[in-house]
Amino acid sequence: MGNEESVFFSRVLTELTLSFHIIYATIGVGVPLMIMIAQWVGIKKNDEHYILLARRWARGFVITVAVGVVTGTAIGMQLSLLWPNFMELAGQVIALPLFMETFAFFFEAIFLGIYLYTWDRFDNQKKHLLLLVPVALGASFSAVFITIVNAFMNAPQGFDLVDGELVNIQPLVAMFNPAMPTKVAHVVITAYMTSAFILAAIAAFRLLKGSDHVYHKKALFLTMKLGLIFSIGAAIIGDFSGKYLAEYQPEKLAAAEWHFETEGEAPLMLYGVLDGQEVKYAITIPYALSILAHSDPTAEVIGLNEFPEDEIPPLYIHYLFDTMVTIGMLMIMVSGLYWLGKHMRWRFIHSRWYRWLIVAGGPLTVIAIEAGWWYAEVGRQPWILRDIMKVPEAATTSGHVDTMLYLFATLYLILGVGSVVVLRRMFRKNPVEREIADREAEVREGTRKGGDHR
């Protein structure tokens, strides 16, 4: 296998691993917050349905955490095996956030174990709820620290480059780079958003399948409301991300918008087809790119003509950007209409077609997450460490990367199918109606024994 093949298979394997891991990582970051909010609402309203929501979500969450651990370990291993030159150059810089990410995960895992073990062992549910605080914080900060590594790859700083080596390293300066605020905020809030819409999709699906229990209706309303809040937040942070790109990575923004010539009053283009440097059939929004980049409809936006041809990202990232934005806007509308419809008592939000739209929102938001990450990674090309090291320079020269690809692809297939099968069996064998009936029976039995004791 030649070096070009090694680079190709290394990129494919890394993309496959990240694409698979991001599904479980996103759920792993967002669901703990959903569990905590559901239990808090249940305590505040003295409503057992919300308490049960937290309980059942926590059971499913454990399965996704287990898979996320395996895929996260694979990423760490592949960083060293597939990109040894990058790790040799930048390993000392990214070591701190990588260590902190591991620490945050163990912090989360310890308290998650205690939380699961102590169900029904607290007379005061508020004390049990407190155990979820470090779980949610650990999950979120795990995402924060690993995203800091990615942010550093986009905006490296905090060192001196001497004879091809990074020296005089300042880890905190490297961590708090210009890309960090928008990247971290966007990753975390979209994880909350995606988790909310996945849980909403599950609730809507159960209602469509004939389970008209109020438990599912409460789950749907809570998660759609949370999804609306976080999707609006994601759109706001996305605007800040556009301004960051205009300032620090203008070639990425220009490639995403097929903006070939530097000009003011720049329009934003959605979809379309590229014919050379001519864009056909696109939806054009006048002045919108100038507003996105600089909050000024007349501002000048740097075009691709300002950059060497070999440093321009692949132009297909335009479609990745459009996919991410379109799904985000769609979910704001779907959740916003649902929330407004509940208050206005509109009947159509309870119709089958609208519930199917909510069900579709679950996988659609996962697609948006995938498109966003592909856009983030491919949009940095040809650099692995921007302006310092290109991807081919970082890759291994091993002749066995293709074998690794096939082995890891098989592993991910087993993990993906296995996790779905386990989750389906877990909840199919213990439907919510049965669990509610069992808990009511336990309460009656406890009340009867208490009466006999008196």
Given for the second form:
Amino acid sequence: MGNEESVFFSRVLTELTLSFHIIYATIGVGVPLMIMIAQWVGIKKNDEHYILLARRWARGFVITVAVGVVTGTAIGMQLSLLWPNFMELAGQVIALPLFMETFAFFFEAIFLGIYLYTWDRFDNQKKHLLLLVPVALGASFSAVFITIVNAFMNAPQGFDLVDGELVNIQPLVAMFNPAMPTKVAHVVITAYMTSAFILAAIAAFRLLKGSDHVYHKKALFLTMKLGLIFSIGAAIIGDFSGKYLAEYQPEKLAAAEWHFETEGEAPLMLYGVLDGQEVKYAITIPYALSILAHSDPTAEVIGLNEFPEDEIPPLYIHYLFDTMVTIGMLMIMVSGLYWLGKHMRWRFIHSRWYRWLIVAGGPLTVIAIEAGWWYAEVGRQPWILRDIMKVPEAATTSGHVDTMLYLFATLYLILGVGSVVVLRRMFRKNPVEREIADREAEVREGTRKGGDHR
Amino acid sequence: MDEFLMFYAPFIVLIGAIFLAFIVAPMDGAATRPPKEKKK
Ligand code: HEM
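Now that the form predicted on its own has been shown, please provide the structure of the form predicted together with protoporphyrin IX containing FE (HEM).
What follows is the entire complex, opening with the chain shown before.
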């Protein structure tokens, strides 16, 4: 296998691993907060339905964590094996957050085990809820640390490069690079958003499938409300990400917007097709790109023609950016109308088509996550470490990457299908209605250990 | 201004959203409220 081929297969394998991992990682980061909020509401309102929500979400969560661990380990391994030159160089500077991510994960895993096994062991549910705090913190901080590594790839700093050697290394300066705040906050909040909408989709699906149980109605209202808050937050932070890009990675923003000439009063182009440097059939929002880039409708936005041709990222990222933003806006509308409609008692939000729209919101937000990551990663091309190392320089020269690709693809297929089958079985075998009836019977008979559990 | 938006504001929005989520989550009066009757 030639070097070009091993670069190609290394790319495909990394893309595949990340695209698969990100689904489980996103759920892994977001769901603990949802569990925590549900349990907190249950305690505060003395409402068993919310406590049961937390219990059932926690059970499902374990399966996704297990898959996340396997794929996360695969990524760690692939980073070193497929991109050895990158790790050799960047590892000297950015190993600190990589290790910290592992610690955050251990923190989460240890307390998750204790949390799961102590559901009925506390007289005071509040103490049990406290065990979830390190789980949620560990989960979110795993995302924080690993995203810091990614931010460093986009805006490397904290060292000097002298004759190909790194000197004057400052790991903390490297961690607090300019890409860090917007990336970290956007990734974490979109994980919360996606988890809320996946859980909303499940509740809406149960209501569509004939359940009229108040448990599902409460679940849907809670998750849609959380989805609304986090999607508005995601859009606001997305806007800050635009400002970051305009300042530090203007080629990524310009490529996403097919913005060729440096000019003021730049419009935002949605969709359309590219004919040479002319954009056709696009939906044009006047001044919007200048506002996204600099909060000023007349501000000048740097165009692609300022960059050497071999440093311009692939222009198809335009569609990825548009997909992400469209889904974000759609979900703000769907959840906003639902929330308003609940208060105004509108009929259409209870209709079948609206519930199907909410069900579609689950997979759609996952697509937005994929589109966002693809945009951010492809938009950094041709660099693996911006302005320092290009992707082909970083790759392995091993001749067996294609075999690895097939083996890992099979593994992900098995894990993907396996986790869906296990989750379905788990919840089918133990429907909400039965669990609620069982718990009510337990309470009536006073068989629960330790008296009052709230 | 842009420096503030790029460095501090993302965390302020993130942490603010988490707090807001905890504040509004228990307000579930509308969760089980039925829709308006159809006009005859
Ligand atoms: C609604 C308006 C949104 C805007 C204006 C926006 C803007 C952006 C920008 C500019 C980036 C690139 C940041 C960079 O490379 O440094 C980005 C990345 C990303 N976006 Fe969005 N986004 C929005 C919504 C969403 C939604 C709804 C999701 C998912 C549910 C999402 C998920 C992501 C992810 C996972 C990344 C990659 C991580 C990162 O680079 O921050 N975004 N977004």
